[in-house]
Amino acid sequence: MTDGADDAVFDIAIIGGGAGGVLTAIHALRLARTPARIVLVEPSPVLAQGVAYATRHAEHLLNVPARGMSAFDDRPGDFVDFLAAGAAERDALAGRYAERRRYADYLRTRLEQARQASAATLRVVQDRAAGLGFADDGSIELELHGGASLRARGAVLAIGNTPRPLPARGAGALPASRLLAAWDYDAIKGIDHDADVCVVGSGLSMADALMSLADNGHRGELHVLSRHALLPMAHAATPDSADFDIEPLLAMGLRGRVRALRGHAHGGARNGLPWQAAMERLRPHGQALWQSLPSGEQRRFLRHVVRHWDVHRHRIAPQVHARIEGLRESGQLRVHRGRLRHVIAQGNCVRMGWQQRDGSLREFDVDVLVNATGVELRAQTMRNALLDGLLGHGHARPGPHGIGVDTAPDGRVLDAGGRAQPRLYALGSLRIGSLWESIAVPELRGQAEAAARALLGQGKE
C-alpha cells in the first residue's frame, strides 16, 4: 500500500496518516464518483495510529463508549458493528469501552474496504512533509523530507498531535532511560517493577501510564505532579442527558455559564441524574459555546477554567477511574499540586524540584520521570517544519490565542492577511483555537467528510 511519489498531479493530498488523515481518506474514497487521485503522506509505516491509537496494550481503553466512535455520521453504529461477532452481543458492546488498539484496526479495515470499492485511487507515501507552497496555477507543491516532491490540486492538513516537551530546567540533560514520554507505551511497560515513578501531568495520558504500571503489577511508589492536581473523572454508568435549554447559556459570560451549569447539575441530581448528564447535554454544542464567548472571555477560560472543564468533559472509563482510585486509597499513588521547576540526574535517580502554591520549593528523588504534560497547542512551538514554513511565508497564521492555525468556518486555512486559501484545509488539533471542540471523533469525522466533499467538488447531500 506504500509507494513513492511521482510527477503526476493528485486531486487531493492528505498530510498525516493518523486518525484524522485516515478518516479523510476514507471519506474521499467513499465520495469519489470519478477516478480521482488521492495521496496520503505519513512517515510511520502503520496508518491510523498517531499518538492516540499507537498503543498495542489491552489495558488502554477508549475514553468514549463504542457507540460514539463510528467513522461515519450516517452510520452511527459502524464501530460497534466492526466489534460485534454477532447481533446477540451488539447491544452490550455499544456501551463498553473497547481496547484502544481496536480503533486503529477498525480505521485501517474501513480504509481498505473504501479503497477496494472506490472509483478513486489512493497512494500512500511513507515520508514526512517538509514544506508546502503554491504554484502559479494555484496547485499545491508539497516537499518531502526524503527529497521528493509532489503536486496536488488541494490538500488537507491532518498532522495530529505533537507531544509537549517536559517544562523543566535540566530536562534535556536527563538520560533517556530516566525520562519517558507517556505515549512511549512500550517503554512505560518496561519500567522496573520496584522503581519509584513520577508522572508529570494529570490528564488522559497520565491515566494510560498508570494503567500500564498497574497492569504490570508495579510495586514501587507512584507520584503524579500537576499544577492543579485534578485527575480525569469517570463517565456515568448510563448515558443520560439532562434536559435544559442551551440558548440562554450562549448569551451569558463565562462566570454566568459556570454558575448556570452548576445549577443544572444540582437540579439533575435532585431528579436522580448524575452530574455527567449536564455535560452530555452540552456535548453537541461545544463549538457554539466557545465561539459565542468574546475573545477576552475565552482568555479567562484558558487562564482559570480550562483544567476544571477538561476533567469533567474528557472523562475516562469507570473501570480505569476505579483502578486509579484504588492506587490512591492503597497509598501507593500520591498526587501533588505544584509546578515542576527543575530536574537533575543524581546517580541512578532523578531529583525533582517543584514549587507549591505558597511559593515554597520541595524536592524528592524518583527513579523514572514520565512526561504526561499533554500536546502542544501553539503552532509556533510544535517543532513542525511544514507549519513553520506556512507561518513564515504568510500562507497561514496562528489561530485565536495562538492555538493551532486560523481557519474559515469551512476549515480552509487563512493566510496572514485573513484570506482563505482556496483549496487548503486543516482539521483536528489545528482548529482548536477556532472551534475548541475539534479532536474527538464526531468532530474529526465531520471535518474530514466536509474537506473531502469540498475538494471533490461535491455539496452536502
Ligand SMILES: Cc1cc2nc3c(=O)[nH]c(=O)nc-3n(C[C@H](O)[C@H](O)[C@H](O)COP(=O)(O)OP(=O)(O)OC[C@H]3O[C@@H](n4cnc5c(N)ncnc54)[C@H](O)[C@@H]3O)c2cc1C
Second form
Amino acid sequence: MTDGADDAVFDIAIIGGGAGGVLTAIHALRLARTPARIVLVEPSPVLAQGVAYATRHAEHLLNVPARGMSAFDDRPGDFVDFLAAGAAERDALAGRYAERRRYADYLRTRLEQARQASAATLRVVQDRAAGLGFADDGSIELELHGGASLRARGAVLAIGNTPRPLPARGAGALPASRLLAAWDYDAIKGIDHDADVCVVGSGLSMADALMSLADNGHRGELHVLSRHALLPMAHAATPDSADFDIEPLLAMGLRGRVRALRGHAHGGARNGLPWQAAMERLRPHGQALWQSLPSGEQRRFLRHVVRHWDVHRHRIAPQVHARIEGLRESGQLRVHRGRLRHVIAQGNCVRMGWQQRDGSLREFDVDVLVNATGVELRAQTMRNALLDGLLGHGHARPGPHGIGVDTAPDGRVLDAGGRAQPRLYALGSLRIGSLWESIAVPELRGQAEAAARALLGQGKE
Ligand SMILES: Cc1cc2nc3c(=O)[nH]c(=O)nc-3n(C[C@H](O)[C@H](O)[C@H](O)COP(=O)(O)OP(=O)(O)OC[C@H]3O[C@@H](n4cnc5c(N)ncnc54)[C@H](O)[C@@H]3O)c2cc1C
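Got the form predicted on its own; could you also share the form predicted together with this ligand?
Once more the chain from above appears, this time first in line as the rest of the complex follows.
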C-alpha cells in the first residue's frame, strides 16, 4: 500500500477508511474476479478506526456481544473466531462484549487477508477527499485536499460521523485543556484525578468517558448534564427475543406503536422475558419500521420519541451499566436535566450556565467539560467540504428531514432532481434519514457488500 494519487482510472474509489470504508474494501477484494483496481482515501494513517474504534483503552467495550459483529453476513461467527484462541473459548466469547480496540484489529486483519487473496489490487491514499465531480464519460473525478486528484468508474461515500461542537455560547473561547471531546480518548484518560468534571450529553460516549474516569480511580465530582437526563440502558443477561408479529406494528401510527411495544414488553415480562426481548424482536425490522412511518410521524418521532428510543435501542454492556450505577449510588456522579446555555473560563475553572426544566438558569463551576453531545446528523452542518460540494453542485440532496444524503433503496446517491447517480453509493450514517437503522455493523456490512457487488458488476449469488 502506498501514499499518493495515481493517473490511471480506478474501478472503485472508497472515500473514508473507518469501519464502513474498510468493510467495503474487504468485500470488494473478496468479490473481485478480475484484477479490478480499488483505491481507499482516508486522512488518518491508521485504517478501520473512525471515531468508534480509535480508542486504545481496554475499558471501552463494544456495545454489542461479539456474535453480532462479524464483517460477513454469511459467516456470522467470524469475529468470534478472530477473538478465540481455540474452539473451547468460542461459546463464552460469543456473548461477551469485547474491547472496542480489538474490532479495529479484526477489520485490519481481514482487510490484509482479503488483499493477499484477491484478484484485485488495493491502493490506500492518505488524504482527504475535498471535491467530487463527473467527467463527460460519467467517470468520477476526486479532488484530494493535498492537491492531487484521481479518477474512478464508481465510488462509495463512507465518510461516517462528524462530532458535534458543544452547543453553548462561549464554547469556542474555552482553553483546549478545559473542554475535551469525548472521542479524544487519551485526553479523557489524562484528566486530573481530583478535577470536577461535567460530561455534557448522556449517550454512549458519556459512558466511555465515565468508564475512563472510573478506571483511573477518579476522585473529583462527576456530573452529567443532558436535556432529558436519560442514560443508556443495559443489555439483558441473555439474548432472548420476544415472539410477536411485526406486521401489525408497521400499519400503526407512532402513538399506536409505542403503546403496542409497551404491551409486548409487559406481556413478555409475564412470561419471564426481560423488556429487552421486545427490542431484540424489533432489531431486524428497524428500517421497515422507519420507512413505514409517514413523514409527519417521522418528524414527531425525531422531536418527541428519539431519546427514549435511543436509550432502549442503543444499550450498553451490563458491566458498564453497573459501574455507572455504582458511581451514582456512591454520590460521586450526579445527573442533571437541562440545556447548556453558556460557558466561560473563570480562573482555573469553567463556569457553566444551564437552563433547568422550569426555565430557571443554574450555574456551577467545574474544572473540565467533556463534550459528549454526539454527531451531526444534518448534511449541511457536517462541515465536510466534500459533502458541501456535492450538495452545492446538485450531485446530491439532503436526506429526509435534512439528515445525511438522500439515497435510493440500493444505496445510490440521489441528485438534486431525485435521479440516482449511476455509480455513486453512500453508506452508514449518511443514510440515516432514508433508513434510520444504518450505522451498526450488521447494516454497514450489508451496505458495503451490496455497493461493492454493484460496482464490480456482480449480482447477488
Ligand atoms: C463511540 C461509538 C461506539 C460504537 N460502538 C458500536 C458497537 O459496539 N457495535 C456496532 O455495531 N456499532 C457501534 N458503533 C456504530 C458504528 O459501528 C460506528 O459508528 C462505525 O465506526 C461507523 O463507521 P463509518 O466508517 O461509517 O464511520 P466513521 O467511523 O466515522 O469513519 C469515517 C471515516 O471517514 C473519514 N473521512 C471523513 N471525511 C472524509 C473525506 N472527505 N475524505 C476521506 N475520508 C474522510 C474519516 O477520517 C473516518 O476515518 C459505535 C459508534 C460510536 C460513535
